[in-house]
Amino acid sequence: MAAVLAMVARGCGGVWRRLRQRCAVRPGSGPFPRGERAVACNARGGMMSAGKSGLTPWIPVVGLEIHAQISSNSKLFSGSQVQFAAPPNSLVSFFDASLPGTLPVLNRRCVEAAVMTGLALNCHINKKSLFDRKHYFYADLPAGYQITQQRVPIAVNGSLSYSLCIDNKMSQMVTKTVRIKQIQLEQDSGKSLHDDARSQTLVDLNRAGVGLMELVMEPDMCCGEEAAAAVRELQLILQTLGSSQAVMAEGQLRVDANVSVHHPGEPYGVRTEVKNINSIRFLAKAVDYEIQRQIEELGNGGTISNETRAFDSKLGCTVPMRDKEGKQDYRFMPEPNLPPLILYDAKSLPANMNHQQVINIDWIRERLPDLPSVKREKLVEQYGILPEHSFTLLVWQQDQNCNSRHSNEDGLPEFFENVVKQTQMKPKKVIGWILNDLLSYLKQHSLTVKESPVSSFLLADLLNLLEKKEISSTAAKQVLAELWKGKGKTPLETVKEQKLELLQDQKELEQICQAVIDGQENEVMAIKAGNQKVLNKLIGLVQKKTQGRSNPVLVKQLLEKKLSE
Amino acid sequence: MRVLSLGRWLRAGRVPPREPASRPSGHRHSGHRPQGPPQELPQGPSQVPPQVPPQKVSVEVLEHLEHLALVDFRDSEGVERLQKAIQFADQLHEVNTDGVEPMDSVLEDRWCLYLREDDVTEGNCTKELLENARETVEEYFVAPPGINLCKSLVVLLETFDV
């Protein structure tokens, strides 16, 4: 095992070395630092140059298969509980263990979750969908087959729109769309732990039978960054709907990438499937690495085989996963124990059926919450903030949700709105304080918005002082730092304590300005000679003398007035 | 397990128990299983229609089937049984099904899929489940590592003590 790993490492290292030599030297960590792409696929509309050799360009093609664990109390076909960490085999019913004589019974909530997700992704919901068996043998699949929807899934032909920033500064955002081929309901398998020391596999069936939504995307993407952005948006949508908590670290969202490259005008190349991707960051890395690997391989005259590769996050490369015993034949057959799933809408609603047995697509559609794109637009419209800022507000909330197991907690957007309500400061200015100051504190101390020692009320109070020009913005930052310590003081108390009020006495300010001018003869001469920049130095000196308690705009005016006399 | 039984039945030269179905031969099954083992697989009076040539099972197909279904055909008699079983099933080709939707159930529209409420009603029976296993380690089932599919049949038997 160690020998194999070493070989793999050497192999990957060799590739990296060759890649580094070919690419121009770029600052940043790793061969594909974020924001600087060896693959400039957006700008060039999906094409990549092959480097300095000037050969025909390659078009990378990326398609994703995503499994999202449905957020429900019980499993898809049985009444055992869905829970992340629990004693092994404690959340397993007889059906999950595939004991003879047990039958699947469909969970209503899972169907609703799939319908919600389908509607949010603009899919056509199939009013009649079917269940099938997919056969393969593995220790964590006790039945020897998985119940899925291969022939007629619950939703088809949708789309997912996501935003991407063209450069690293987040000042230019572009919207892209990826088509969703289908969404299907299926069972999860159990977990196998490989104990190589004792040459055995330990099987825990707690996860066996949990409901999954498999989302199959068309290969409309062309690089790691697009894939990552699409998955982020999908995650946000799923969390907003509540159909899945989509926390990748807990395996609630699993992404497999299908990657291939071809020359323009030629048919699609052979694709490889990349698995074992544990975070969105690694997704981008894995896809970009695989694209480069394939281009290199084909450029050297080699071929790409239709294989499954695993992403090794430590080495940052993909390695072949299992020895291919030829194409898998899953022997799909209709699930004989489940009749077709029939969904209704307002028109087709049957008159005399028990409500509990009826799922009405229109009813669900009416109750869909605002999707992230709608939320962002509303924020921009209502508060006049920039789209990029609106994006950051929601993305931060999403990051928090990923790191905690609580979704739907009040996040940054709500905090922002609360501050705006309680202050006279314009939202456009407030957003700066939220995204620059508050956010950096939260990040520094790894806190969620709920855990912030500075409440929206306190921040609003502080910003009011600033707005009324009772303190300068430098002073405000000092006060914020003090408030952050959470000692329970109000902004006004802190201002008084640290004597941060702006000097209101015009005469006193004029005297200080005069004193500074008198003391800096060289600078005064330079300014009079036309060098306006030196004025800033004088302003700085006045600030120093007043201990930051002077309004810089006013100081500038006074100085200019005096100097022109 | 169903697939295992097929292999066993084939080798023993018996007909695997099947649901009563109407066949073009006109034989009527009363609904219960055939008594005693017939020595041959019954062929209806009409053989396979001439346009479908009798299938010869190649070595590759045989290996593929054994690999997928974890069945061991073992000897030429088993292969012969398989051959005859395929020929028997090929009688289905006699019926023209062009443009006919496959049936999901004989109950057709009367069989509604029952939707269960999302309540936790099962689980917490670790001890009972583990009783079925030949070997366990700290409440985990134990399986030999990897699926070497030649002998996986044995693997699964051992894990779940079927």
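Numbering follows the first chain given and starts at 1. What you see is a predicted model, and the numbers here were worked out from it, not measured in a lab. Heads up, when I say rigid core I mean the largest set of C-alphas that superpose within 1.5 Å between the two forms. What changes on going to the form predicted on its own:
- With the core held fixed between these two forms, Lys347 has its Cα displaced by under 2 Å.
- With the core held fixed, Leu202 shows a CA shift of 2 Å or greater between these two forms.
- After superposition on the rigid core, displacement of the C-alpha of Gln357 between these two forms amounts to 2 Å or more.
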The other form holds:
Amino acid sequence: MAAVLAMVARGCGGVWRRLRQRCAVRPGSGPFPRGERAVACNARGGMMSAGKSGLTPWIPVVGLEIHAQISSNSKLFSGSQVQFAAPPNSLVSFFDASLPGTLPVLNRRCVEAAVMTGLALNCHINKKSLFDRKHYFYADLPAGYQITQQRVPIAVNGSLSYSLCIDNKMSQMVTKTVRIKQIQLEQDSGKSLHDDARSQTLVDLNRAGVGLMELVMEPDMCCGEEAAAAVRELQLILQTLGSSQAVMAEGQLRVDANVSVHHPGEPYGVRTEVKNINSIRFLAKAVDYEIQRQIEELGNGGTISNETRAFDSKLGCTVPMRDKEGKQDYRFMPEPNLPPLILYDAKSLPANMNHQQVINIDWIRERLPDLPSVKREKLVEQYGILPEHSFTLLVWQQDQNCNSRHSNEDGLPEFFENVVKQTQMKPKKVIGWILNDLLSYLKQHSLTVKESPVSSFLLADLLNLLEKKEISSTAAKQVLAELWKGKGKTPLETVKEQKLELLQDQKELEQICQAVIDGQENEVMAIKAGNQKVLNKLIGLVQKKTQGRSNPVLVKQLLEKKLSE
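To test you: the structure above is the form predicted together with its partner chain. What is the structure of the form predicted on its own?
Partners and other molecules omitted; one chain follows.
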């Protein structure tokens, strides 16, 4: 199907200025200088005062609806292939185009992915769930309705724990929990491609019918920082499970944020919905902007409309899309072409049932991988690294998965563990080399861990030389830079070729130390007067003369001995 449909496209505009620090919107800050009230929210979960004005603070309330594209080779109800960036309308079956007489056939893989996700999020899995039709007209929805699960979804009543920093300090983290109301299976719509130059919109139906999980989070969050942290943790869980690649840049994870504000002790305010946010960074900005916009509007005696808004990432603001005051009637009705979805557990599974023809909840539960929170705990307990370092390992892996088509490939945690197994250096030292040095090179060259020219074996070999005191840390960094060039040489070969071995002749090192002391009379006088910090300068001069081939600890001992004579 190569034909495309055209419609009129409209633009939007606005202004934005990023809110500052921990969700707290204080008087005079943000895009609205006349605001006289504060957002009652911080990373610790308490209310913040409204400042000198003494006015009652505002409490922001944030809930999320998240659409995650299920990682499956085919669509939810048809055999059409799922492929990103395929030629327009090249992956459209008769059912996807809603030709008369075509019927849906449920994709087993999509059901298993939803069950897996529900279990990972502590949900109750409904053994019987139902499909419904949600009616609305839009050009990229050929049937005029979406098949979803409005009445009885596949999973309900779950929770997601996530961590966020206090005052942007990784060493100070607090864990929070957001309730998951439900997870439901549903179809995606097609994609509208807006051509502003020609004032038309082209419709690509490749995405129509792709399987989605809609996750509805209760309004338990209070700011953009919390919303972003919750979505980041969810994204990492989905990638760990393999139920979704969750690449936001490819539309595989889209977020709608429901935002309102109210005073303490009062009912929740009128909420607005910010639709289709496709970036975690934009999510934080959109939520914070919308909170401050509502506070300013109410503070000036205005009212908040129950409307749908969009976040303009270029201009940095939320802008109106459509009014929701006259609530749209979606005319939900049972899907007549799909029977109830029946799942089983070990107790309810009939003895004579073919296991390949049913989905066993307990079978899926037993095969769940370690979730990110468990991985972080194991890294801390097994290797003694700091909790914030375990977060960095997994977050880096997540960022790489978001840029890779192979989201389950070994990442930084596995690389770290492989290095630890092959080196004599303590894990606490190894983590420093990986997070500070290796990641610096990876970021600089935009490479994944798998693409790194420095393997875990090479890095472990290099760290062994450093641990045995055969080279200095300065020399080790030089060797790492050479290894990064990918010339196929081992660390030891590079050390010998560059003559980076530590000086083993102590008499020669003593002579160099004496020469440095003789040439730095002012520094020597300062040290003898009690300024021990100046000693570091002498150590640096010795390192310079030896081209980094001297052991700083030994050099310090020799200098102190000579200065005390």
